[in-house]
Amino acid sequence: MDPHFTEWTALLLRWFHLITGAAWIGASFYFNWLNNHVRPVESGDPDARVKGEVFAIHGGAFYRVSKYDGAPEVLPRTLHWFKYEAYFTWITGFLLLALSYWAASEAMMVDGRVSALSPMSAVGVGVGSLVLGWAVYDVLCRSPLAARPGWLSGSLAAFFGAACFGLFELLAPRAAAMHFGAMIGTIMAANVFFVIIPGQRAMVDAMVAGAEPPLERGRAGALRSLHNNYLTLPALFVMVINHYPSVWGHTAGWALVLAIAAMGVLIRHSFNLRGVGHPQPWTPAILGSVGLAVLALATQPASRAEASAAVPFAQVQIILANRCLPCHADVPIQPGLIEAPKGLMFHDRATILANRGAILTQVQSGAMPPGNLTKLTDEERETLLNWAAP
């Protein structure tokens, strides 16, 4: 595939993915806020089915939103559905995953230090994580555990933990982290497509037919909507983790990804508690923030100051020339590249020294060289780490 076409396609897909993702998550945040701020009717609404309302001001206008207990007596002519944000977020994310990882599986998904998977096998693991991830989650939600929220939450936490660990045992760390996030996004979008929207459609159809709405469909949709609510911050976290190899490239990368996702769940829980008027709504957020700070401090790499001073710069230049310049050059010779990644070129001493920290992070995490295509040896990697470490 032409590298220029691939780069522009990835750019446009990522842009669309971020736009639709912001719309989806924003709508989720808004409706959860709306539901938590509904108060008893103060305006004397004659419709007894209206059980609460919200008044708001935005953009110089006042708004009144009413919440019905069930459905209105007469279905309005125009009923707005919120679903396409979820669908297009998933579609663009899926295409971006296929283009950036599956189509470049040798470089992006395979790491001989992790497992001996072939590129095609790695793609199979990636596809399977999306399909099996949704299947296992859906089975758990349809099981008797659904009637016991504590047991269901514990089972889902164990499932997500096992899935993350398994991906990191099979795929290159960056690919493992991104596929874990893709699995979360797939579950969220599938909740909308297979459960939430069909349930809402069934309730509307029952109303049109003059029948009682299927309340069990509504309860199932409410459960999945609640899960999507708690998965929003972990999903957003994984959307940006691609740029931070200090997390997924850590020796315990799978545990770090899970821990930070759990901190996101705690912070999201604080917003939910605040919405229902809990007396101490920020306690989980404080715990989550403290947890993030502890993780950042606990994963600080040990100093190699003495070893750094002992590595001749000329030796570093030789390694970079052999293992990094195929990509990081004015005219890259690595197939699939039309310019140096991030515009970073290692031609002169000043540029190399100025990017010492970036070299440390990328080499330490194993992110570079991607798929170790240029065959950087363990001894060379150690030399670079000793030189670049503070």
Second form
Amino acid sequence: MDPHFTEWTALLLRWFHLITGAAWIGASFYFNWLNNHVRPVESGDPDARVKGEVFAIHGGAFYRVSKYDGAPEVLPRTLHWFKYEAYFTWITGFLLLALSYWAASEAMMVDGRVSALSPMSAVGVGVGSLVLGWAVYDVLCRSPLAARPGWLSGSLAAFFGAACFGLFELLAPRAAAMHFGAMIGTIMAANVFFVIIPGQRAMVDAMVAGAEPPLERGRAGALRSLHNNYLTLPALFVMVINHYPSVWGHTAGWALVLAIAAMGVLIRHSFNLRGVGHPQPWTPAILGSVGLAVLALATQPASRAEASAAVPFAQVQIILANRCLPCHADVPIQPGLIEAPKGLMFHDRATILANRGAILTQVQSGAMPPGNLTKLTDEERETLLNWAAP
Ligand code: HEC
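Could you drop in the structure for the form predicted in complex with heme C (HEC)? We only have the form predicted alone so far.
The next block holds the full complex; its first chain is the one shown before.
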């Protein structure tokens, strides 16, 4: 594929993905907030089906939103649905994953240090993880477990843990992290497409036909909607994790990704507790924040000061010239590149020194060279790490 075309397509897809993602998650936060803040109507409401209301002020105007217990008696002429945000977030995310990872599978999907999977099989694992992730999640939610929220949460946590571990055993670490996030995003979008919207459609159709709306379909949707709400912070975390190789590239990368995602769920839980007036709403968020601090400290790499001083700079330059300059040069010789990635060119001493920290994290995580295309040996990797380490 023409690299210029790929670059622009990826840029536009990413932008679109962020816009629709912000709209979707914004709506999810807003409606969850509404649910938590609905209070009984103070002076009684002429419409007996109204269960509660929310007053708000925003952008210089007052708002009054009513929530029905069940459905209104008459279907309003205009009913807003909130679904395209979810669909477009998923479609753009899927295309971005296909373009950035599956179409460049040799560099992005596999890592010989992790598994012997071929690039094609790795793409199969990636696609399979999205389909299977949804299938397992959906079966769990429809199983008898669903009647016991504690059991369901426990099984879902075990399932997400196993999926994350499995992906990190098979794919290059960065691809594993991104596919774990894509799996979460797929579950969220599929919840909207296969459960929430069809349930709402059934309720509206029944009302149009003059029948009682099947409220249990609405309740099933409400549960999925709540799951989506808890998955928002983990999904957002994975959207940005791409840039932090010290997390997914860590030897326990799968556990770190999972742990941070879990902290996200805890922090989200605090906001939900606060909304319903729980006496100690911030406990989960405090636990989550302490957990994050502990993770940051526990992953601090050991100092290699002595080893670092012993590495001659000329040796570093030779390794970079052989293994990095094919791409990181003013005129890269690697097919598919028109300019040095991220503008990084490792020709001169000053640039190399200025990027010492970035070289450390990229080489340590195995992200560079991508797919180890330039065959950096283990000794060379060790030399670079010794040199770049603080
Ligand atoms: C096959 C081409 C290729 C080779 C070889 C290569 N890189 Fe890269 N490098 C890239 C690409 C592509 C990116 C941009 C990655 C992205 O957008 O996430 C990049 C980005 C980087 C970054 C910036 C990362 C960031 O997110 O800011 C650093 C640092 C880096 N490479 C270091 C190295 C080092 C050190 C080597 C040699 C050991 C190396 N690269 C070898 C293609 C290569």
